[in-house]
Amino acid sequence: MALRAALRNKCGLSGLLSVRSSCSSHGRVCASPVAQQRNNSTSPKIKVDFDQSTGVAVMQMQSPPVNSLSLDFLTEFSIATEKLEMDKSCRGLIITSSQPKVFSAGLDIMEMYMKSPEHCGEFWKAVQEMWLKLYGSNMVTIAAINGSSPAGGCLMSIACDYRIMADNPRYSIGLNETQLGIVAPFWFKDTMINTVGHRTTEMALELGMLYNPSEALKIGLVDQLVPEDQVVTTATQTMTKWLAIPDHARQITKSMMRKPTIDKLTSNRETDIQYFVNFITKDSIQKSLGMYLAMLKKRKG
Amino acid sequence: MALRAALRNKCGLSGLLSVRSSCSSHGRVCASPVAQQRNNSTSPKIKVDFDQSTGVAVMQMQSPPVNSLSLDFLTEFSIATEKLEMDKSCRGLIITSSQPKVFSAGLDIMEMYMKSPEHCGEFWKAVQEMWLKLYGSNMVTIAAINGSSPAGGCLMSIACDYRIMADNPRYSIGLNETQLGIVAPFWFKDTMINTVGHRTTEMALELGMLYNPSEALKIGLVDQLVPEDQVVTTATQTMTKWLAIPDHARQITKSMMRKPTIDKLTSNRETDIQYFVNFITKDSIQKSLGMYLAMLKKRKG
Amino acid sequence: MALRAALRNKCGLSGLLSVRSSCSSHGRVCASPVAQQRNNSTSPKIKVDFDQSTGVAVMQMQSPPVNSLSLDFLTEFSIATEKLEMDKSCRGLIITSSQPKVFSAGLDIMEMYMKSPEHCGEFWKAVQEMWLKLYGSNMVTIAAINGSSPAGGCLMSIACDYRIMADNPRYSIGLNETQLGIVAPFWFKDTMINTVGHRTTEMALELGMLYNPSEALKIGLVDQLVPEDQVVTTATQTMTKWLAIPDHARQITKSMMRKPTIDKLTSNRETDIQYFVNFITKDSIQKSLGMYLAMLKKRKG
């Protein structure tokens, strides 16, 4: 709700938000000519790029150095995504990262590490929209994954329609929860169980397991490998295919398949808030949580 | 209940059936003397062999030119399926296509193109119980599928015990109703899940894929891929082995597995054709439809 | 209840249980000194060796000939297993067979051929017990199958987390109920659902299928085969990856993924345990289990 009146707000700002002239890092995907494009913002951690003329979004997630979702990256996130849903014209959504080797490093260790259990939950809260925004979503989304994506990134892909990942076997993609010693909650797990089956699920988050894009290829994690600088040409070729449905009957046909998972955490968001809040907020976890940043520390130093 | 009331009358009527004296062209099913044979009926639209010495009834479906599903089409088959699940030396059922190239074409389009709510719901409440006989049968159920087998068709398919596919590269089989403008309902849907899982009916059904006999077998929607002229043959001797489980043990396995699904319907039944009249009768959906009516007119044309 | 009660006597005689003196056919897993492990038990058909320095137990199931799950040897099992669940320091348990070429051979028919109805309804309290311990396990469960595993064998495999199987082409593995004419229950069949999903469940269910070790990796009904002599060292292996993750994370991951099942046994093992009496006691179904004995004796003959 507080998110919506927020942006209704910022909808109403809309037409401040500069326009880029130039997008030639992005040419694939903006190459039409200014006049037709409607839409073009930038924010701080998001950048979108609408071309009317096929009705389809490129959505850059651009927050050095790993795309971390933080706070404040999830509630621009929630209102970039939002606006787009509300745009009639706007049928497809693709989102990629404008970082290097990486499409998203997940959640935000810091928003939940010494932080008071109010900042804890409206952490947490952002991170549901940011879910129920995607995994919801009337648009084709695709995923177009040129990086490793663990734990949140994992799941923000997992929640789009269709997922074609860069084939470097550096990258990885899973939900690695268990190996930060923390649990990945009900509604990731449901999402993975969507998409890659109960018995994969059940081990994946158990062993916190990351899969290269092979190995995620053949779970069924990802759907499609291509060469790291065909990644966002072929969502977009991709997206034709999809667009190519009429809409309203893909649009039922997703809400009957994702609706239960929907409905389960909409009729319970305050209960797993507090149970998060719970969770992480506890010494153990704190300890867990405060050795794991040690460890990256070092491992960057 | 209607359909019930309906059968037993026809059940009345079964002995002035004519018998076929001549099955040269389904020898291989029917080849044994007609004195072991208690019940071969022909009816325009639905021939039934039953061969009392195996147990085993084949059901060929005979209605020119793609076996649609039209009112008067399912309402035979399901009077026929009622007959043979009430005949207790009846233990196996095979169903195929006596037209070229065709398995079933879906549903009749013509039955909720410009037709009254009245009409369209009668014709839903038929589509249903042809699910529910065959999902639901106490019988083993074997699809022989010996040509393309869209929608409906494939229904008909994945509500079967077993499915053998002719491997002719140009037959194809999936629910493919988006591509109409229409939507599968979810008794399509669990079913289907049921069969290849989440994700590959999530995708498969979003962009109403039809696949060809090989991409079939791979995602696990057909069983078993074999020349086109041996399809009945191997439904034959698949049906054998099948048969050679205790009907009661098989029987109570099977019903655990799918009552779920099938009291999902049951429960629903009057809803779900509420919702489909509402849906079909919507003049941007008969719009759909007489588009791609006159789409097909042209194709042949 | 009753087998809480009955564990904590037990549990109270633990010191008087003989430590084997000498485990050298089982050197591999207790090669540590004697000094370091706390607990080695011997009772006739359960032997756990534990080593305190890993904190994993290998459970050795050595009821001659083939492991039947008679009463008494699922007491056994449950208390040992209870007795592992209940020492914090204890983290893995790997479970394997000294009997040759079978893992186990399953529910033990003897209980339930010409017993009395009360008989009938222990011995199914007993399978169920056996089941909620192993499924609902805190440890890190792996089966390290060096022998053929149907029936109950099977459904022990699939309650565990890891199945590691002997590359054995005269083993085989599943739910085979059907062949015998009696039904996999319920929670039989969740477990098979939630490790190789509805599909290959419902055929294997039907037609009471044993699959040899690759086609059990194929479908997923075991996750590794090894060379029959390294399958309680990879086993050993295996685990050291599965302790390597946070005890609590993966606690809780393991019971949000299994509890939904759980619970529908939990709730319902009144009605479970009548049901099955009801079943197993009636006429016919005795005569079949006669059959299928004669046809053992016959065999062994």
Contents of the next structure:
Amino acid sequence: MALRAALRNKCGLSGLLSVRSSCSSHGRVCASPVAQQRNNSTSPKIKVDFDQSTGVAVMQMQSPPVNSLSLDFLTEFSIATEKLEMDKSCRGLIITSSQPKVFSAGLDIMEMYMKSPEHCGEFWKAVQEMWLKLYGSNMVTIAAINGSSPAGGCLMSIACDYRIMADNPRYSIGLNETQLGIVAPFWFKDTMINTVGHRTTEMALELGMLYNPSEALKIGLVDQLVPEDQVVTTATQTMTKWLAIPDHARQITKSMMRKPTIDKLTSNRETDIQYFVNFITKDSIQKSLGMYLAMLKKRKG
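Let me have the form predicted on its own next, following on from the form predicted together with another copy of the chain.
No partner chains or extra molecules come along with it, only the chain itself.
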């Protein structure tokens, strides 16, 4: 099958299904078998610095080595975002990474390999929740993309209001699911259509394309490129322009634009979860994931 063939590629499931160690290869984050060692769940994976004088919070993703979207990470992300949302003095949120060369490498493969259907369902619900919290936020949200951002990292980025990316040709961003024999869920697709348009999304998803920063800027996947050391500073400066707009007018407009997409998922959440669980727990898919992990272990050895 297509997924099995993809597993023979050099970087395999990099980006879409990440594990928790990496090597950097032309902007793609490649997994390593030592990633099977779980991070200490008591270590904060999200750091939030909130400046009450400006009303802006900076959220740093700090889950070494590649900010994999694990269940623990996603839960912590959603809780942190909800707390900021409930604080009416917080008007803006900048999301960035403390890990070198990567924003987020995507979904954590270890949450889906040899796990029960119940666990896979819980994990996918957490992925949904992350997107719902971010895409529907009343805050101004800016992604300060200071590294590669494939698959789940790309979804997180395009769920924000504005994207600023480091101008480094070794970095990449995109929804590359089909290269791995996996289909992006409808709400991934809808979010990308809302960002870059139907035809560009159709080609990007069918081909599983990853774009370098200049290509991403050309199609509108990101809004601005700046030197790597200026990403967060530029995001802070850009935030002042967004916050100059009266909150109620901006929030109502944002809701008007995004509510149909959000409603489509909220009314189909259980169906979407069941579809994912049925797919990821197939013997053929589990076998392919096992082959991939074995390949990584052999390569390291």
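Quick caveat, the model's predicted, so the values are computed rather than measured. The term rigid core refers to the most C-alpha atoms you can superpose between the two forms while keeping them within 1.5 Å. Residue numbers count along the first chain shown, from 1.
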{"query": "Flag for L289, CA shift 2 Å or larger between the two forms after aligning core", "finding": "yes"}
